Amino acid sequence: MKGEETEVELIKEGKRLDGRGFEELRHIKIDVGVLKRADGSCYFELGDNKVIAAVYGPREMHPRHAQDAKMAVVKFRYNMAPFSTDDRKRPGPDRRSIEISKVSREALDPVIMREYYPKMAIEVYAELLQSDAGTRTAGINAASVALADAGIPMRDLVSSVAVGKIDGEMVLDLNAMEDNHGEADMPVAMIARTNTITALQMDGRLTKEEFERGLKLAMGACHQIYELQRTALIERYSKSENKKEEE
């Protein structure tokens, strides 16, 4: 649990320990379409965190007791690979891998048009390559990009970061060192046009004041991320077309 006070200094001379103010997002990289064999596939960095998201369907749902007959049912699998941490991960699902998929299911779930494939399902992977804090907003960055690309109906694109609260200041984008040692962390997701929150999680303590301000910031960065998404996209598309119109 967060909120305890924390001996590691990460703020010296107004600039976090990695150089970034505290309104700035860390580096973001965004390929489209990077594995053949998957419907819709993204290749996602957000600072050190890389992940690669895989979206297969509309496919017929098995079983078939679990067939949903007036709309898709979406499946979301969140998993760190066992060399993605410092310390290697034992394989397979934890009950914080099960957590986090529950979660980012439910953030999509809004954009998602379900109701055009009843009976179908949609699988949703979210595989960490490599982990630096905040790796469920990247999973959900990742996740929607693959969605868009898969061809999937949807209102709109999801877009997530994280804020927190490190040595009494409300900050953007913690990395691992702050998240391990900050007192607040609040993993945010949102559809940006329209500025509705998906997901809300909280870790730590923070007063009224504090939350309001981290919300903003993670409002202001989720449309930076979503304008990245949808170039990303756009040149993918772009690059499709033009290879179509040279063969």
Second form
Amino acid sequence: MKGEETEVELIKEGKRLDGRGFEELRHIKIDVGVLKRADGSCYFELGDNKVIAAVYGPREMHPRHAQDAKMAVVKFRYNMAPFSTDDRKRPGPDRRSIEISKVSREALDPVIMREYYPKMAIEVYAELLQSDAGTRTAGINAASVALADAGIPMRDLVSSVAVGKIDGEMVLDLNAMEDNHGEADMPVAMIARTNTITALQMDGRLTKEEFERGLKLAMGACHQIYELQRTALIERYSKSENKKEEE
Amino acid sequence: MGLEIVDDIREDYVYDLVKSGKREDGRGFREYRQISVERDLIKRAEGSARVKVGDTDVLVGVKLELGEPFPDTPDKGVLITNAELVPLASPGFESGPPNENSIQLARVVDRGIRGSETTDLEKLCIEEGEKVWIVFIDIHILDDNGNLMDAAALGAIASLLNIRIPNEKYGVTGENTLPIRDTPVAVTMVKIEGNILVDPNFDEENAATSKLTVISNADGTLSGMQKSGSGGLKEEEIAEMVEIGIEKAGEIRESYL
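For comparison with the form predicted on its own, produce the structure of the form predicted together with the partner chain.
Now the full complex is given, and it begins with the chain already shown.
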């Protein structure tokens, strides 16, 4: 997988294979409130990643012994649809998705005012419909907007992106080709308003300087994503107000 | 349920101590607990190590078996890391399928070893597409007194360094030892009241809201990282933790590997 010699040339004439610059994000599309039954939802596209997140709650926490007397428990389920990958993904949780669910939950925990809802559960479901590397970051971005759409009290949104190293260069937001043949991958999640990192993982091999540069690059991109998330939420709610007026 | 109250009291206690510049066990913030590494104590395993970090006690055993390679890497051996948080090790552990904590533990240790290309997986290939060595690294927790991650990672690399490849048993010919190219070492730190504490003990680990594991190699490069816990970290704090992590890893590598 990673850390191997690159057989594929990923950078040609200073551009990446999909034509992007080193510090360029893939296209992002955000739709808020796309599901009817869920309390909050969001559809998020990052390049060829398509993810839909739904939030239910706060509602009663089951099993009861897992309740927290002081605050709500956030449940996060990251799940890949069987048809979302090149080779069919066997349905149900595997070790990778269990770890990603944990990391994603811990990325969102710091902004959710869990102390408002003791003993309750706030359930977040991120369903990956189509994947192209960076799925966990897309999932976190979608979930964060869905939480806001559900009206869950939050300190801020969480924005997430990965950086990585391909052909010896630190670049932003790897696609699947770059992820498969790259030297390192590092997903980051951040609270943009306070520049607080809430998720950080790294695999592959990086020098300390490359790591620091990568982190800066990711933080900058999180600010960009944050603006898009905010705009999508504002648009959604200014639209529904107009609708009411029309009615 | 009653234990939760005790947990709260212990948490407050840890915070109060840290605020006054102290730790429960009298260590400095940057001070690691006493480490001991005992190798080759499991006769049936091809490699093993028991690592103690303070009262934390972890046994890692490595078994090698012949098997088929993955179709996308027909010329490479397979590395599988698994961790079991057995109920004997803590009142909080339950028997049953692996939970997110044991999965995370195994996957982070695995990532460190993969990221540093510790083992040359191509050397574990016997017959391309047909027969390769499958290396099972099994992490068995015996006593959880905090910072399982570092103990498990150290146990894994210490075991790998002393592998005897069971060629005779499987009737194949080849090298008897596993070529090891690097020695990744994990160093875990927590943030409590704005202070960075190296090698958290059980209470510190519970009290802290954010934790960062930094895995680094002999040349000071990084081969894995994982933040966990429901809190956040600032860029400067991460930079400091990376710095400390690399330095401490160097000390551990020199003394125990």
